[in-house]
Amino acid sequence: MAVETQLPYDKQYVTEYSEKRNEPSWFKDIRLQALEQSEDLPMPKLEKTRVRNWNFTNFKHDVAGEQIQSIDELPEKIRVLLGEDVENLIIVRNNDVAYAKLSEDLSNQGVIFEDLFTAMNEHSDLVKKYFMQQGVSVDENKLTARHAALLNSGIFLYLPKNVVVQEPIQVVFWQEDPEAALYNHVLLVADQHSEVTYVENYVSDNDEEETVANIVSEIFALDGAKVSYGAVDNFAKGTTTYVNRRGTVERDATLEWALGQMNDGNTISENITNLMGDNSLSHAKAVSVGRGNQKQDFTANIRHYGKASEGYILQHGVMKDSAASIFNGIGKVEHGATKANAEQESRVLMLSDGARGDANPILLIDEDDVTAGHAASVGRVDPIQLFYLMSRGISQKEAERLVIHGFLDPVVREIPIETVQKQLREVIEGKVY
């Protein structure tokens, strides 16, 4: 059970912060109610991960980020994440948007891609309809309530009906100040029969200083919409991370997740998809590499409500040193979701004697006429594979490297921007060797 810690921000602080950002009254009310609720709500329920000594309260909340006029001003580690001639991009530096670009063509079609606080005022009814109402609830646990109370960064992306975005839309969240907390919210609404590829990167610089990242993403794919959501989380060792990504998928809609979970600090990650509509579809793919003494708890959960809905979970993790990670895969078929298909695979490779990985497949079936299956494994690098490679003149170290990259590649290759995919492979290389 988690220790209950006192939040170092009170009602007066939250009120003044909301007013400073010129937020609408309805959102200030959400903040204040969430702050009050956070005192009594429990921490997220985790079966095997103990978070008693994790840092959730030691951070600087509001840290400004300087504007930039061109992506050429960015450091190399940020620039390498961006595709060539990127048309649709937002850079969030600490808690502020430092750079924003949306193509004139998408703007003319009614696409909204902007800072969440701006959207609260300019598109208040639309944001109010979706923000922590139908996806993640404020009162789910202590950390979701704190998220709503202390929100200091966010992006809103809306696609009107029938708009198909050909080029990826990209966001980089750059935690530049080593003590800056990131309470970040991504709200993406794809209206009927629209299509988009969205990719986000989280980057930080704090190996020693302690801080917090509290991230919530709410994705809505309305009837017939198709959303491809790629993310690479790469917070440094000093950041304790809570991330809750939630998808709602309506009739004939598709939501594809491709998540690279590369944090070096302690992490709780929830990726939950609700297949609400008939013939809805979701693939939830994630990779993780753990090292040092970090602790991580990952949950991928696809819930079937619609008839003939399809949900596929694929999780691959590599653990080394004394890192420990839990991989929960949950497929839930609700009563009435006939012809649903729930499949999952969770596999963990351990590279060190002190490393630990648990793969927990869970199928909860409340309907008869369905298809469901799972596979899970935890083990070390296959010696037969190593022998085969070494018998062809490859060194043991290089053979292990090839096996590990092949093990993680089913997810890595799903990241929809080539430069981000390449960078993820380099992050994996740096963490494993």
The other form holds:
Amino acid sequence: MAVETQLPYDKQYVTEYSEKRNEPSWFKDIRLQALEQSEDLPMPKLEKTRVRNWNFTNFKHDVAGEQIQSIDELPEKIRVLLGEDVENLIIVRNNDVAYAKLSEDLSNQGVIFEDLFTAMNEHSDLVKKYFMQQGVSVDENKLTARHAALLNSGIFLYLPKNVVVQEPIQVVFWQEDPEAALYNHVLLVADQHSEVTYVENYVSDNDEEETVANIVSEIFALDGAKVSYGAVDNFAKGTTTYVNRRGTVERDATLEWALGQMNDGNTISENITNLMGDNSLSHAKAVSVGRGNQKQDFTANIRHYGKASEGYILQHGVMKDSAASIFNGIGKVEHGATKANAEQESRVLMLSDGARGDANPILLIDEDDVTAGHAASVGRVDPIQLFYLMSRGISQKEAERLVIHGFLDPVVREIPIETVQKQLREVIEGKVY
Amino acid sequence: MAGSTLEIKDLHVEIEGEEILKGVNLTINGGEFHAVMGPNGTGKSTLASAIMGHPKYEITKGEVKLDGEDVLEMEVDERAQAGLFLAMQYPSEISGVTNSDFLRSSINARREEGDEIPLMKFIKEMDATMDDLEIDKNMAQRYLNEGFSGGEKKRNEILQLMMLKPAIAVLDEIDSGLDIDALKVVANGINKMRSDEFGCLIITHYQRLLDYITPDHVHVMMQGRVVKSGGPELAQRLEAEGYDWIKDELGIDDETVGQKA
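Here we have the form predicted on its own; I need the corresponding form predicted in complex with its partner chain.
Let's see the whole complex now, leading with the same chain.
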């Protein structure tokens, strides 16, 4: 099978799409420039994963999603993802927002939580300032450029200064149409000393049909802000995913990532956190399960610019069948980031002989006065642990289940909404057994 | 008939090709407490692990039978379900699984489906047993052995013993790493188990534990065999005089076996 490498979408299509979305002209210009750049830019540079035969071009770009009045109209499989009594919720269905709710209280405090296409008109100053300017650049690679050119979904979340939101804010991206592509952008700006917990779910059902997910999240935690970001990616086998989550953390600010990377298709996942400010802090925690013959490339990268900045990477992956995954953990300390602490741990648990897993710990340090450490391992379920559990009468299967559950739990338990956590456990259960 | 019987006959065990047990014979009946003593490196822990089916040990000869059933043919979980229990010298740490969930799964694994222990009954029993063993209540919700001190791990083994109520238990150096107060607490727990329905094989390096748990039979291991058996008075003589007199009596120079020699 010949794999197309050029997009079947041209300048005219992108122009018309932008007009249909009523976008401001500055945004249309970003798209058109990105489209042009996308032709010559290289694919993301991956050390060990070959993406030449992956599908990046076969998909339906513009698929409407039916509005709903109440979450009761959602099918069970989507409803179970919702937090109990979630006050602040957006449901994206294919490429449209089908449902949106923001509590009056938050809205009165100036919190903005809406469709990116609405935001680029109503809050153009903010979107213009942050959209693919300081976080991810349009021209990083072919896929970031395509992302900007073909953006068909997006969320904008803004927390004004000093606004502390207790209850989590949730978005569910439901790709109901099995061929619908998702070019989705999440732009989250937490202004100084604000606090927020955001959780997103990606879901699709396309085991047979092919499509593409191209996701960029840009998170800005300004001075003193605290952002907790949870995600469960659960695209079905037919979706090729490129997901690029980027954090910018300013002085005294915190960004906590908890990512459940449960896609069944080929996936490139890049999670980069720039610790710009002094005393900035980030935990980048991620779990994944590989099965079938899917190939995945995970990068967790924390770059230290601020003094006394602290970055902790923790990646745990379980590989079964003939799945192959690369886990890159990168801690980079820039010159001048004195007293920085860069720690990382990447562990891969292999459940079959045919599976492959590589953990690549990398520390790049351009400063003397720092602390850093890394741990990496690839191995089997520990037979001594199994012996211990089985010696109490627990079957081998159940013992393995407990060990795997425990292996993934340090990340799963960090997922902010309890129902999402529970659902992630079920997804893991479904994938591992 | 009261209780179960564990019969060990001419047991030979290898680890990585090296013979550690060279023909062990022991019979433990319900209602009996046996102590296996001996200096370090004489095969005591190997005996404990081999009975339970530790993956590193290979049985090359001999038999282990529980009420006539061939234990060596059973998987590890089947041995537990048949009524065996091993309190380990170095219990594994399992992250993400709470002590209480683990214990409940273990109890239910030995019961029929549909006959699981009611949650309230379980909690009550666990609370009471933890009180007996002077275990901090928050240990129920901590991950299994994760970050436990040596003493906490040992108490946790005995907590499991008391909750699971096996027919025959093997306690592998349950006293090591315990201070005298903890030792008394653990010994009290084990003494509480005493009944015609319960047999116990206590493996210990020190006489100390036997000050608090009186064994009915005492066996001394050297060179991978039981070289001497007797009653409680044997333990007392060992405490007073050490092991040298046995070595002299039997003409043994080096009592150890395998790599530790």
